[in-house]
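Next up is one chain by itself, shown in structure tokens, the form predicted alone.
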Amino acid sequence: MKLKWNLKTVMDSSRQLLKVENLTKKYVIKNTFFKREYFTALEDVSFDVKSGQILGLVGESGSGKSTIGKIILNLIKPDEGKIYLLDKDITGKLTKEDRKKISIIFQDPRTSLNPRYKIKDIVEEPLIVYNYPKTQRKEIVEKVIKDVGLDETFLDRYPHELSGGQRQRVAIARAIVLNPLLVVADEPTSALDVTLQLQIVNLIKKLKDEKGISFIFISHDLNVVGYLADYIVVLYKGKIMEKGLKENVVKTPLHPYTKLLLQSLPPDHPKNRKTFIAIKEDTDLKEGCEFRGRCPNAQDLCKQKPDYKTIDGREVYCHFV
């Protein structure tokens, strides 16, 4: 079955694949007769992946990260904003066409792979969905489980038989099976030990130099993202900090945020230690700079939200850069 979409002419790396504008969400936390309550998951978030990127969403927990990637494959609806793949809106309306050009790795594959199922009937099933010839079904199946470093002894096996670096790769090959355009990958290392996250880490740096494939990296780690992303957005309470080029954004941090995530990092040798800089507490403040209540250098202006500034080619939210 041949792809309806040119892989060579999405390929381009100047080209726009997916465009995010002005995302806003908003849950309600109580609801009475006088009183409504909202907790802001992300407010006004906009930033773009071009073909063969990889974009890193870095942030700690409850920043927003993977609420984008949600809204992004129309697991949830946003209150406002737009969402472009290829120039079409995708905004909550994604065609079962759509939906083949975008896929996701979920962070635990424990829980995401079917444990009644052998790996083969795993990586296969979008195949079926698709209508792919049963003929051509297995010559797929068996070139995308090598593609991910497995070999095809592995496809008789059930989930429970592999470790818990074999099941995620299966998972990619399975999000990969369909040659998508862009992979939205949520924290698909979290649940390795360090030796297996960095192979993860690098398979996926070599699915997106050699087949082309556009991923969304959600972490918490700015190491990993450091090491992987060509671009990278900085999230705090739903909200973006700062967002610009990796080399940018790892070697010369503009924003405090962003700052406190770098000096977190362990050393690379206990000679190298340095004093950590005490994180204030948050006050959950609901006005001004939503980072003002842990921020080191807050100031009375802080009171007041900041405009995005452009610095250097990247963006950031904060009145003192």
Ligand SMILES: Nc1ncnc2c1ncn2[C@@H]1O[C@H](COP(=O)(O)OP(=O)(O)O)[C@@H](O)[C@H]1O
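Remember, predicted model here, so these are calculated numbers, not experimental data. For clarity, a rigid core is taken as the largest C-alpha set superposing within 1.5 Å between two forms. Positions refer to the first chain, counted from 1. Compared with the form predicted in complex with this ligand:
Put the two forms on the same core and the Cα of Glu37 is off by 2 Å or more between the two forms.
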The other form holds:
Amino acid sequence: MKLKWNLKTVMDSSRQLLKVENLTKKYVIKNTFFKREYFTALEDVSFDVKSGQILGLVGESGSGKSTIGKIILNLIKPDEGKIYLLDKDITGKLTKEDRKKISIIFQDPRTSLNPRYKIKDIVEEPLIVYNYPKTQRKEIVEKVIKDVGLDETFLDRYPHELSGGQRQRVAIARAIVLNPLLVVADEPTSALDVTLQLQIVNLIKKLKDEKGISFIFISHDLNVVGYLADYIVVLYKGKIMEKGLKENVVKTPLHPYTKLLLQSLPPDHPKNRKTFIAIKEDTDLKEGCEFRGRCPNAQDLCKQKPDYKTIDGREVYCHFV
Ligand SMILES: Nc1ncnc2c1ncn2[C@@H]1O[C@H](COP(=O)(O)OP(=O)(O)O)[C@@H](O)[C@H]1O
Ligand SMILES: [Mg+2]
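Counterpart to the form predicted alone, namely the form predicted in complex with this ligand:
Let us now look at the entire complex, which starts with that chain.
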């Protein structure tokens, strides 16, 4: 029944699952009687997640990726902007029913799984919170553990008895046990070895294809995002530099930052290695384009903030595209 609802949503592709509109978030970094200082972690961030789509949110450490995830999950409130889930405004007020439709996976399953609980209790807990009857709970837990590529023998074990990759599979099982519409995966592969990363990435792809679950996949690695995502949002210092369909952003990047990110990826073959372009030292300039302190093409005009330009089906934040 619930699966049908998911598939129905997927097929209705005109339907926007999640709309993130003009988010701005400032953290208070100094708070004294005389003075309050803020750090702008996000500025005017907007993007849409379509049903059955994987949106890749890519940016280096500190660019504001987790802040976006936390705002969507209502763990923190934005200063400005709105979040809509299926056209309903959920900014700062997720009801229990809405909360069921969105879940989150964190980077490190060692800290996100309760070490004193058995795997079956960890996966079952959300079902108890939502008053599923006991017999049904057992059945769902046994099914979902297989959906993530483990078997029933894992259910009686504790997290410390599992490998990193297996623990992340358990975290994913817990995140999908209520059959959500959207999972925010915040760097779910960053703590894993390369071979395990690929397994988890492929599992996420499978869950999208087979269950129609949408994902916001957060990563600092454009290589991984380029493999997995349908749509890519490139973030730098809390500002979107470029966003668009994966095919466009990865094959013909337009923003200088996206180009630099792609050039720094290892080539498929050493023969294809390009001349290394040094990324300029970050000089942290307060005004104008957020990227100009590191941009190889920066000019005087960049002291003013650019507008977003729509080019070839994507939006780019740069004066010179
Ligand atoms: N509670 C907080 N108070 C002050 N600054 C914060 C807080 N949380 C995050 N920041 C700052 O906001 C910026 C973005 O953080 P975050 O969203 O965690 O980035 P990312 O996930 O991309 O690494 C960082 O510079 C971080 O130091
Ligand atoms: Mg983060």
